[in-house]
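Below, in structure tokens: the form predicted alone, a single chain.
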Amino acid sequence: MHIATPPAPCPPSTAHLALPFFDDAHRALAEGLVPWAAAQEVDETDDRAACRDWVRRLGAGGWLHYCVPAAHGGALPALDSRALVLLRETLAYHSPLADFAFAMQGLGSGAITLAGSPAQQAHYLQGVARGELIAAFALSEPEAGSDVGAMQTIASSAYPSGGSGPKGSYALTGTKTWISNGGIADFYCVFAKTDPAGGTRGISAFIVDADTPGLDASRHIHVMAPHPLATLQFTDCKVPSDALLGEKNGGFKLAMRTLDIFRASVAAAALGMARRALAEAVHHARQRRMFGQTLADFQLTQAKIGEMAALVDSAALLTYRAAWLRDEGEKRGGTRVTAEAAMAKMTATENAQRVIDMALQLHGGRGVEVGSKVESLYRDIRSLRIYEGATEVQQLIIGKSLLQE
């Protein structure tokens, strides 16, 4: 059973906002969410529901117009890498599904807002900067995670002659897994080959509206974090040649630039996460008695929560600094920040494991009781080190970068 999260102990700091990464804008956003994260209270024992609940939560309150573009309902003129990183730190810290949901529509609408045609744009972009409607991201299948060009969905186009569908259509067929909002979204950015032959250059976008014929969403994935994922099956799904994104055979490309911007915001959902199990240590260490004074005098705790502190600030340093230079490279035309977002993802996510880690130890048996903050983000924490790139993924992608250069 996953109970409501319950109050933090004490507001997280602000102390990391006086850092030259940010801005008074920067700044102003995230002293605004947090009283806003903190008097929100949901019943997430159902996953589902619970995240439409968000969605229509934080739409109302305008978080969600951070990911997408004034031009279309948005906040800022474009997305912001790190008005996303302060959006998500904070919400990780107080409940890891309302930054789930969040991600989610930024991530499964990001496609739209850099490729989408004016027309998708505006069909879609407003909905989701609303909370009016749910967005995905469909890339993964069960034999291409890491591997994108093993990817076997097919989109066959152009129906010949006396064929059931209308010229220049696509008909998507295959099978795509582990999609996040997968069968709660009202729509989903797929990617699928166009060209069967063409490894990553044969990859083509599409939107596909949750109620196409065809698509079958039903099958929901019980993992051990609550987040609603599931799997997609496309059983000659028939989309107009309107619902191309981008370009044929650019799909590759355009989902590497979607990542690029949101894996520096997995990173800090991550960070969000640690600085909430730190502040748990910090808070129990004080009150908890034995052996006639408190937890926090043993100079163990001491030294466990002095290294708890570091990876934290180490992890946030790596996120700000990536959210910082890929925003810097767009006003420069787009520098790709591939390297330091991956270094950011790495370090983030791993460091916030150990972190939670020594958090459940330093709680002793009240660390493993469910319904614990402790043992909640222990469970919330593992997945970030597997999707949007495991660990090793980001290791390989470091490396690959420094041995070009």
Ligand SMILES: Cc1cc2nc3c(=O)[nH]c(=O)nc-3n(C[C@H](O)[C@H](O)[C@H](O)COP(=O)(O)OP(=O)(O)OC[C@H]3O[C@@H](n4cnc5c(N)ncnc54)[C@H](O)[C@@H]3O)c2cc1C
The other form holds:
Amino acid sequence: MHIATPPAPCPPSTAHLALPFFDDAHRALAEGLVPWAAAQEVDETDDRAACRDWVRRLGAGGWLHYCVPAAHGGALPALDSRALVLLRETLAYHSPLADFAFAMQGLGSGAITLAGSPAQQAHYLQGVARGELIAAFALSEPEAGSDVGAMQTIASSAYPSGGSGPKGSYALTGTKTWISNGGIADFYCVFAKTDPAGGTRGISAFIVDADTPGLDASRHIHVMAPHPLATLQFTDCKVPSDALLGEKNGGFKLAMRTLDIFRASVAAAALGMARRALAEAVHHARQRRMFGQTLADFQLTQAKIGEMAALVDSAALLTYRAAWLRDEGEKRGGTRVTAEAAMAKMTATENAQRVIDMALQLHGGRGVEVGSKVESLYRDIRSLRIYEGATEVQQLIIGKSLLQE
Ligand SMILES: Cc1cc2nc3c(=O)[nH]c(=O)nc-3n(C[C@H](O)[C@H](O)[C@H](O)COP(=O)(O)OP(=O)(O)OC[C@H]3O[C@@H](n4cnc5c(N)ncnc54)[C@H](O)[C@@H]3O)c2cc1C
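Moving on from the form predicted alone, please list the structure of the form predicted in complex with the named molecule.
Expanding to the full complex; the earlier chain stays at the top.
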């Protein structure tokens, strides 16, 4: 059996749990999670099968309960950013695909948690928390990635001239692409234009079950690291009026609110991968002998390890700050942490890319050998600098927020 999640040379450090960002509940969460994650062995040869397997395991382990609020089978009264950050960091340390499977359950169902009707929440969220329903979030299109307002998928009134269909139903037509869990999801939160002239104010969200006639999710996209991804084709795909999620034409705000919660957790995923690369580098440098000593004995190596550690810790502090600020803000009725989350996402993903590259360099030829951990991390990290807002988009968010102050 090919196991694409080789055991880590050591468990992730838990020193950061002593930081004031975390409380006893977070420490208890990490105490259970760290050994659980280290004990999992999943064959990741087929990314779709592996992702299903991870969702099932994460559900059985109780970890998906952190993706939904307690009223719908969740672990805590509301989504807790610091719990999400700890979960993603730890899972990504062991398997970026495990982290992905976890994150997509939260992101794919996040809009339902935030704006779903009681019936929608009751229908979907418990299944998500138990790992019985796989969720997906379908916003991007071939001509509308960073520029969401350029979206072309239309949700029109399905029976405009008094036809035979149920009153108020919608017909979706258009293409969504780069959709994580595309083809394996049980339902999709889909964003489409209900007022094509309205720009971002003309977008609405819908829940579309995977088996809805007119939805084709069979176009699998192959990417450089394991990640189930597909293009979705909607052709006169009819959904009932109660598939509308939140307010009509309120879809853009809902998408941004959902992404706001999860942006700091993308940073955490990158952080987990960077911590793993650093652990691999330290382990290798101590073992590898050359010129009569170990690689670790050279000052150039020590300097490199020092730089990597500082890159990791600076990313960690920004990530934990963003999560802590959001959780504190929620206690007071909600505070936007858009700029802080953007700083965390930008810094953690960019730093992780550098740390992983440096770790690979320290491994020499072994670093590029397929199957080595640093080689797979080198591929795993790349897309995090693009999705949920590319680095350039994060720079703009941060810059604009400062200039508007
Ligand atoms: C692995 C993966 C998983 C994904 N999963 C999902 C998903 O589940 N759901 C979903 O809806 N989407 C998903 N996406 C899509 C992702 O959100 C988009 O790829 C992203 O928003 C960028 O859009 P784009 O690819 O069209 O690039 P473009 O918008 O064409 O941008 C190209 C590049 O231009 C630069 N750029 C962007 N804006 C600016 C600017 N204002 N100024 C200067 N430069 C700029 C950036 O470097 C960017 O990478 C996923 C993508 C990947 C790679």
